[in-house]
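As structure tokens, one chain now follows by itself in the form predicted on its own.
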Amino acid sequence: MTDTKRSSQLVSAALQAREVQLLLLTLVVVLIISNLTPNFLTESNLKSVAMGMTYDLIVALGMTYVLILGGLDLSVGSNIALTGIITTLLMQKGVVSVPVAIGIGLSVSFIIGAINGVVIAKFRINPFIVTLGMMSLARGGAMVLTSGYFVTGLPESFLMIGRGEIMGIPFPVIAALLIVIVFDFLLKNWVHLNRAFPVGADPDNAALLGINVNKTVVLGFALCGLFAGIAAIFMCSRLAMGYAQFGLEIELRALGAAVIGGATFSGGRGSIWGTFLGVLLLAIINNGFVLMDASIYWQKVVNGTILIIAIATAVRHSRIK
């Protein structure tokens, strides 16, 4: 085989990779938007895009993992709301210190995800039904605790988590990128996370290989809940309040980004960096609409269209599989 032919095959294989396709598509969108509005490539706007996608990215990582397991989690947005309310109420009333309040909040988010996982794994109930019920339960709990009012008066040390910067880069952005890198490494190399792929592809076969399927599913949903909790901490810190309406529709954006990134509803497939690029693409498109002063209703139309196309593609791929 000649060097030219080998190089051609390598290029062809690279172009077929979902991440490469997404990266190229994102670059095309960047070029289009930057030509339509000169403010897009400014430092302040790029920082705004990065900060704006942080919450969706963290949640989408957890969503990617449960999709790999062959499930989905519709309760992540409500998890954000309840975790944020519990954390901020504890700090507002001075019941505990900031670190302890954050620890309790993250424990709540982890438990919410674990409950989802236990019910799904033990009782073999469809993840859609279980997490839909949890979505209502958690959102209702957040409303009951606050009667719909904001929780303010939070300690300055807590606000610095979401508002601090290192070399001009916000803490949440740095944390989100570190989570992406670490989670991608662990998913590929740590057996306890890597088991999600065979479990999602064929649970019965995974069980024959000696994998504890139920334990893997519970861990996956618990991690998804924990990621929602992390997003809640950053969101409440950045906005200096807890609010029962935080996280609305974030589950749809996370689901869309994960599917765009290569995850499928049949399980066994998913890419952390693909999800990252999916979130980035949606964030850039939304930012373009804002800069061009386009109607928010058109933003929803475009986002909905992208989501439908992504889901249709995933379903079609699953059937081919």
The other form holds:
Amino acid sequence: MTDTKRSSQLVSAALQAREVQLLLLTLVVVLIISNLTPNFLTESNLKSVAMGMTYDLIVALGMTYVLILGGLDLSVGSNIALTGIITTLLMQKGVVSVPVAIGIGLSVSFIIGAINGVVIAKFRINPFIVTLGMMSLARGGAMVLTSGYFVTGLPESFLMIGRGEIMGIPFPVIAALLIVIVFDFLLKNWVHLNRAFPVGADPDNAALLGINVNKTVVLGFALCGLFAGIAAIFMCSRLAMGYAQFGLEIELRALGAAVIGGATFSGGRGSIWGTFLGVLLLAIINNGFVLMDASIYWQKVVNGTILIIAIATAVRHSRIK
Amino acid sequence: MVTKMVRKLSEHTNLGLLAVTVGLFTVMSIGYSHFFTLYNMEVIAMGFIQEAIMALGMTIVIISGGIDLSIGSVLVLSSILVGLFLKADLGVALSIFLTLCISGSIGFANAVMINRLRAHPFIVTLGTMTAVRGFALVITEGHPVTGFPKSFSYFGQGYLLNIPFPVVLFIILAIVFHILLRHTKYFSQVYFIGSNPGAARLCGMNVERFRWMTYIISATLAGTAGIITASQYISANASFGIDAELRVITAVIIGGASLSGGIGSIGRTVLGVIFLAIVANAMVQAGVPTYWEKVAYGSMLVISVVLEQYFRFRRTGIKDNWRDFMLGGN
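For comparison with the form predicted on its own, please write out the form predicted in complex with the partner chain.
Full assembly next; the chain just shown is listed first.
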């Protein structure tokens, strides 16, 4: 008797968790889409869904982290474009070897994020306006560098990063999953990352507790930039080029996914696995639209609507708590 | 005497920016013979007219402590809708009226969501920005809308007393909003509400109702800009107004409004608009590749905010609390 009571309590507690709710919702969406179109549950389609969500997933991790800090980063998409252009240009011209080019590219992405963080923390300016400016600046920089042309003719060894497969699974997918697992573990257990929670929940209080809020914010934004840089390397390698229009609107999808996954704009809350499920859900819905031959333009409407719905549910969630 | 005049002037406008604007204007006039001509003055004015009209609404929204990112998308939707209405033979007046009503209702929806969800206006209007532009793409399927009646072209191309009609409209709107903000009791609440919404609520002001008004004005002005764009190009295209919100916000902030609310004026915004219009024209005259435009706007936005914060800190010696500038509040 008590056993059944306890297990029912456990079940209801599990159902309260954002991750479990999301998982069930995703399963329902999968069931609906696979009933509507036979093409969904095929190996090649699932592979393309997994590959397509990889970039969003990596970017969304960094976005989740700055959301936990109580900020947001609109410049991730432009960061992808600029980092990709710089990395591919270096390799195309043969100035440096492939690993060095990647290293420089990742440093650029880290520095872009760090500049965001420094301006935000040093001058106490709303992250929104700073990253909006950086979004325009970095995208403009990518266009200035290439005059809008593709950067192609990249070395074969670089292309292998995005195209290699291990047991039929594309390498970027495996790398993204590994990053999720490691980042989730570090966020929960490593003091330096875990600080984001008290800082986001109440920064002034965190400062009183002796946490260096400035440093946490700067490093948080730099980390977010670095994640965008990693996504850029995979994207350029997979598509075999650098292009100034890469990563357009990825910030919207990343924000939507992170908020669906339980992050809030008021900071102090967010979950890596929640974000993972949010990205998965968005990817499956968008894939469903493509498979069902719906106009590609509906995707924009759906992405915007999902963002608003996610905010609405996030607000209800926090009110109940 | 002179200091008194300067002080009086600085109440109405941003002196530093005024000096920079006059300096840029002088340099351009001396350096480029085509710059200071009547024709180029018209090009400058018309090149930035959509942003100028939308900046008036954005000023009110920003003073009240909000922000509206959806204006570029409302501009597109309105230019497409007015085209579709005109093609459906609804007549010019009715088409414009319906378009403005629909634009205004998007602003209303923004305000209601901000009020009900208690979410930051950045996020809510970011959502409507995507959804509305997506909707504009859906109804046109990416094709331009063409075939407008001739009489409609007056709004974008006509002249009134030898001045382009949109410029006349902008001047009238600027004067009207200036008077409303400075000299009417209802609208001047915006400064109090923007600097301290909590206290305003305690004083019995209906902050939520006031927010409806600010966002409806902003969206209706974006709708007006959309109609003018459609009339200028005699077509409507889902790629109109991309990044318009960035240019508009930059103009308002450079003019001297504060994103934390409570500070700003129509006069300052008009100066910010004139400055950006001259910069845009100067870059073309000097043969700077168009790709630099995005870099220029992005860096001007960040630099102006940084300078504003720096001088405020120098003046008051007080740094903001973290809570005040991160997205938390509301």
